[in-house]
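Next up is one chain by itself, shown in structure tokens, the form predicted on its own.
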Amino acid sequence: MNSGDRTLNVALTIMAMLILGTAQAQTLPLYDDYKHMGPATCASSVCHGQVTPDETANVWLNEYRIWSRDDYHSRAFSVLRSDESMAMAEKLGLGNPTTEKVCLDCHTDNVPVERRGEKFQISDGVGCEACHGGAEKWIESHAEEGATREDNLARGMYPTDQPEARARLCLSCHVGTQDRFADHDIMAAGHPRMSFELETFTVNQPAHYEVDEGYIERKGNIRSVNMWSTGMVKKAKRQLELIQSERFTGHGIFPELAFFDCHACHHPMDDQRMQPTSITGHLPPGMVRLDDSSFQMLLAITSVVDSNGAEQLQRQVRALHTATTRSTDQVRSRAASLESTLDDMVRSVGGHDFSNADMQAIRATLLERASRGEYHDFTSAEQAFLAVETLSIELDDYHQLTDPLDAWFDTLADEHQFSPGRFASVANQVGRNVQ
């Protein structure tokens, strides 16, 4: 190996460490060992409650106001008071949703009573510490002169800047865990279908920080493409973990239907959706397929950055689909095998140094597959659009594609009126605009 290769390997190793964070995953804030002091602790005008950003500080210091006024997380508890939530609770045989653990675990920072500080209020919803970790040990020290990010992490701050850690945190509610999960019963009672993509959801939340020189010096700069690709791997891995858990068993003779493609069943009988794809193989007519949207996106990524990995991924996902025609035990066995493959993919994909050529090729692959109808289910179509949008922003040619992307987005405006043919046709038009 020559010196140039060694230099490149060192650079890529540093990038992978930055992307993936520490080797051992940090405890999620809900389960940490620290008291959660409550958003009010951060709300004063000398802390994070200023009216406008402070240009002399290395953070804005108006973060509390942004959260309380513009961030949907601050309204998560109040949603539980709505007529719709009350009706859902009644259908599920629950009491008041504002006191039920199954609701509070994701609609609030529902830490145990003994870990709630004096200003903590469950009605604050998903507050600062639900993401940043219990502030008991770092609330004072993090503002001291000379305080470092490493000091804060050692005192219990959660590393939301790291893609792998951010994905674990967000997915713990937006996909679920063994302990908290929006199952088919909850959705049948009225809860919206679960849908998540890490980078898009991050960007669409009102920003309360700026990736400037100071931020990069403290935390590094994670590119959108790496946040997106890491989120895809972690989401797929979480699905496989849950399939192997008791959550997949469901009720009676049925498995847990929340793991499957919702729209395979929820569409008019005269709307023929049965259509094989390269990743499903030829499932028998009438088989309800697992939600494979994350794997569809990973297949597009690996086809560019790791062709051997793409072939292995396609074989294993197809085997997972086939297993659903046989037995629960075979599904779990295939899920375990595929999860092992994704463990390696976290590093090869999440830590990949994507070139412009890589991103252009991935985008072209997504558009080509969309054009020939590979993403004929709404969930995969939704993820394909979000992926192309993210890549176009990263490639800095989004402004040239605004009109065709807007037209493509319009095909996803109503999931109940989704037309696979129209989605494919407009994808073809978008593809012609990027060539």
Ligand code: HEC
Second form
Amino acid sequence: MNSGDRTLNVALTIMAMLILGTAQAQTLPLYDDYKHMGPATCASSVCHGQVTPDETANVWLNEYRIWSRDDYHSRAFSVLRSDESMAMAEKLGLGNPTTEKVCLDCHTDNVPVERRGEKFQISDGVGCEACHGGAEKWIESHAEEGATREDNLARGMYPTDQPEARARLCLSCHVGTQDRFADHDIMAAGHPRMSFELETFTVNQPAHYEVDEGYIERKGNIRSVNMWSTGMVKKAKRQLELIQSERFTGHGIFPELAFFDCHACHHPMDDQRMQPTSITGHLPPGMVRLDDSSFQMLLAITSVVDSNGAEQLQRQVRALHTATTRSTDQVRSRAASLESTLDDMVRSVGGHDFSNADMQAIRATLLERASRGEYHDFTSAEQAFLAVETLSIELDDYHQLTDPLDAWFDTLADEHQFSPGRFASVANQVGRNVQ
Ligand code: HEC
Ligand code: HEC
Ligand code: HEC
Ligand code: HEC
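Next, report the structure of the form predicted together with this ligand; the form predicted on its own has already been given.
What follows is the entire complex, opening with the chain shown before.
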């Protein structure tokens, strides 16, 4: 090969990396190469700091106001000043939580000092650039006439519109990574249990944008069913990755408890709720079960859109549970093989073109399994509810189901009083309403 070919090859590789990079592994904002300028930089009154949506621009331009007034992310740092956080830090033997890396990594845009611009303030919490990427190289250009999405991405904007990239971003704080993680010590010191579902959390974050015609033209239209299914594959994958990492080792004689179903341990002894399900039925009574809620959802999806995949998934999830009766090494090796199965599902499940019939069948499967008691672990029950809700919104019959869904939601309102039997029987009523 002559040097010209080599140059061409390098150029092609870089191009391929750029194309793939935008679709796949874009560096998370916390680790990007750019200065983070701080929300104040975005907030001027001619930029994103307007009071009401601007009718003439292609984005609202009141994003800062929405974020600072209504979005929990803008107060993520200030909660570290609360008595609750101080008490947690004390129990954990930490100093002030507003200066502890373990808290800051998820509760603000904790980039190193050399990547902080002039107006950057650590106390701003999870600001614009914690999601959209450091603005150093695009702060000027993205507002110029003719700026395209591609220009912006090439200058370091993070592709928050893409399901896989969005999942990776939100999961990095809402489930954790090898570097940022809320373990059982943190939970036991008083941190709220983490629960996450990509589509629901996308909807619950007060919208500072609208998916209208102009948006779709610029960025395409990702259906909520795909946001949900992609989020589920990515969340399951993240759990498996972490199980294979040092994070699973925990300390003392137990593995890290945060990977297990919290309520498997945390419920009164006279409440004998243990019930065999199709994936844990072979375990002896009293086993502490891994949190398998994401897999439960993937099993329901694949049973409709990929029945071979569903069988393999079911076998592998059962094997993962079995491994917990043996050794940490076996859990890790089962997690590794399950993870490679999920690699294929990013496309086949996350990117599936769901028809209405598919979505109806998945919803029916979820409700049927829920009424059989398959989701007697709280985390699975919670995910099943969110899934049925998301599917009903997408199927556009949600308004006919609000009463039964409200009744079903009530059975989840207090996780400490959760009754699997009641959840199952109300699921049965919801099921009768959708047929
Ligand atoms: C892996 C990321 C992560 C780490 C590490 C983490 N948190 Fe959190 N924290 C979150 C997320 C995400 C939420 C919101 C959970 C939800 O509502 O779903 C949260 C919620 C909280 C809340 C409740 C906030 C409210 O509005 O009621 C407090 C308090 C809190 N965290 C304090 C801390 C402290 C103190 C530390 C350090 C010891 C810490 N967190 C470490 C991600 C993290
Ligand atoms: C927790 C993550 C998060 C934070 C914090 C956040 N955003 Fe966003 N933002 C998103 C997501 C997700 C979208 C929708 C997907 C997309 O269009 O990229 C979005 C969309 C937008 C859009 C619409 C883009 C378009 O093409 O129509 C603008 C403008 C925007 N954000 C600006 C801001 C500003 C300014 C701030 C801070 C004041 C901010 N965002 C804070 C996640 C976030
Ligand atoms: C840098 C870490 C970080 C990232 C990235 C992040 N979040 Fe958060 N998020 C938090 C923290 C911390 C809280 C809790 C804030 C509080 O309650 O004070 C939170 C709270 C929320 C809440 C409110 C939760 C509740 O209990 O009502 C929603 C919804 C949410 N995030 C959605 C998202 C979505 C969607 C994404 C991805 C587009 C995302 N977050 C990305 C850290 C993050
Ligand atoms: C293997 C069993 C087990 C699992 C699984 C487990 N925990 Fe715990 N947890 C314990 C034990 C044991 C304690 C210590 C109780 C005590 O000190 O009285 C504890 C303590 C706690 C406490 C403090 C209670 C207190 O009285 O101070 C909280 C909160 C907590 N866990 C939350 C969670 C969450 C959230 C999860 C899931 C992410 C979880 N736990 C998973 C066994 C477990």
